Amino acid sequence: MDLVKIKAQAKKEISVINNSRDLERWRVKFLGRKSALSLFFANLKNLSLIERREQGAKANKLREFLEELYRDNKERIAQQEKEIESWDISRPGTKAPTSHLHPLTLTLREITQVFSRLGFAIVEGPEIESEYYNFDALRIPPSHPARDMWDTLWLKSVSKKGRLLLRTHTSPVQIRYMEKHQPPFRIIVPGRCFRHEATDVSHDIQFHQVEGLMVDEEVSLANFKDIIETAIRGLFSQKVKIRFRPSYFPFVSPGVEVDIKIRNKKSGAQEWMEIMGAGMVHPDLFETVGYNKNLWQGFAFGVGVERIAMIKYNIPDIRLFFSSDIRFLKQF
């Protein structure tokens, strides 16, 4: 074996050694009396004087390299073995930090669990939506002033159902679901929505909604009121004052806003806060999906997940949810 191969082999084998026993075997193999390097020195006498000097110098340099390599690794292994010997196996270990769920995930799970107990199935829909499902099928044509309520993020692509966009609400799933399913049914649709609007303490470019839809032969606002009161009190684990007031949404008739009474953090006074928009499904939607509008009735609602989380956990600014500030997230 020539000097180059001896050096390469020695470096390769010592790189995986982690104990004194194997290191000693390495020393005997590469620096011992019967090592390849020792045999190389023994054969120098067979060379000419000039070759003997040249090869001898190279062999001496290799031996110095191997001896230094041995010393360095001996110190490394000795330190490792010392640390192992001083390890107290009876000493309690250090508890590894555990992760936890994001406050929005916690809130979303609570909402879905509450409505699941009330018989609602969980359905999902696409975040990239068509103009038809996001607006037209929900009675919001291009000329309708209600489109001003949604600051839409439009995409360049176009589908068979019109221009594509990032959905502004989870309501399009109402149409998608009714096109493929026959009543009666109860569903909720959790998901992320997007609007191109200025951010502040209560608005962000992205947010989460939970859409609800119930369709049956005899469904009324009284049914909606009972279900929503049960759900809200389940979410807040206490008696909460709730009120329903008239409002307008193009795809329901009549429409209502649902408010709950909460304490103002600054003044300490009780005040009403809107948490949900809702109403009876407009008959035009039933005609759009091929239902008999004289047979079926239903109600729909949409609740903001961030708003529920902010009330439950006393969070003052919606932007904290997406700030990735570990000081904020560790609180949950």
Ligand code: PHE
Second form
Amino acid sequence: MDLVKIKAQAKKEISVINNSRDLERWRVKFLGRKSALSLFFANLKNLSLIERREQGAKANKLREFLEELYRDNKERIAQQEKEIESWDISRPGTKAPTSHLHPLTLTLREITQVFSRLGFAIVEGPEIESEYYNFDALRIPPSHPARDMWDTLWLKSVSKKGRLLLRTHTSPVQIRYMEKHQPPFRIIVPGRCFRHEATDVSHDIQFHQVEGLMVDEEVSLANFKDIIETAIRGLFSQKVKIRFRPSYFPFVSPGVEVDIKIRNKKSGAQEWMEIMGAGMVHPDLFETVGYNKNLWQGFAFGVGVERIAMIKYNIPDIRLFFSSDIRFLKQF
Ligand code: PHE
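Could the form predicted together with this ligand be given as well, to go with the form predicted on its own?
Full assembly next; the chain just shown is listed first.
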């Protein structure tokens, strides 16, 4: 081997060495008695005097180079090994921060899971809705005083189905779904809704509902009561008292509001909390979507998701959900 090759090889090999045992092997290989360099020195005696001088000088330079290389790396490795010895391998690692789901997402998932188990399919509809689906098809004409119940955020554009708006409830999806499907079916529709109103602890301009709709040949309010009782028991993992109060929504007949009895966590007193509007689907809706209104019956309901989350987690102010306050979010 010539000197240039020896040098290249030695440099290459030492560059990947990271412990003293390997370094010692390297030393033996490149500077030891049987090394290529020693052999080179031994062969010098066969050369002429001039050549011997020249090659001998070169070989000496290489030896000095290799010795220095060895010393430098010995120091480097000694340093490294000292550090490794001082590592405390029993010390606990640092935890990477993890995120988690928003309380509303958790609640929405729970609600949809409970209804899935009861055979309801999950359906979605658009947040930008037309006047027709949000109001007219649900028997809420422009002049109807019930439109006041849904103070509306209107958009500037107009569609074939009337002016556009941000949906004020998930009920328009009832019509959208029935236009495209034949009964029997049961669906739930989770989604975001918007209302143009002043905010307070129980009102925000955006919130979520889960709409429910079940249509079959024989569906009654009694079926609804049973389904809703089962769902609420699933959600609160206990038997919760519920009551129906007569109410009015133009798209159901009869219409009810559903309250659940819960213990106020502050005062300890039992109180009724309204959690949804509901009722039997108005036959006009069936006619609107082309069903035979004498053949089909159905119930519909709309649950306020924030309401459920507030009861479940004892949250005092609906506006906290969208406040992005990390102190609030960290509690879930
Ligand atoms: N859409 C009604 C609301 O937003 C709730 C509702 C849904 C009532 C379905 C009856 C039937 O208040």
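This one's a predicted model, so the numbers in the text were calculated from it and none came from an experiment. Positions refer to the first chain, counted from 1. Rigid core (definition): largest C-alpha set, two forms, superposition within 1.5 Å.
Next on the checklist: Quick check on Met310: with the core superposed, does its CA move 2 angstroms or more between the two forms?
Outcome noted: No, shifts by less than 2 Å.
Checklist entry - Using the core for the fit, does the CA position of Phe30 change by 2 Å or more between the two forms? => result The answer is yes, as the C-alpha of Phe30 shifts between the two forms by 2 Å or more after core alignment.
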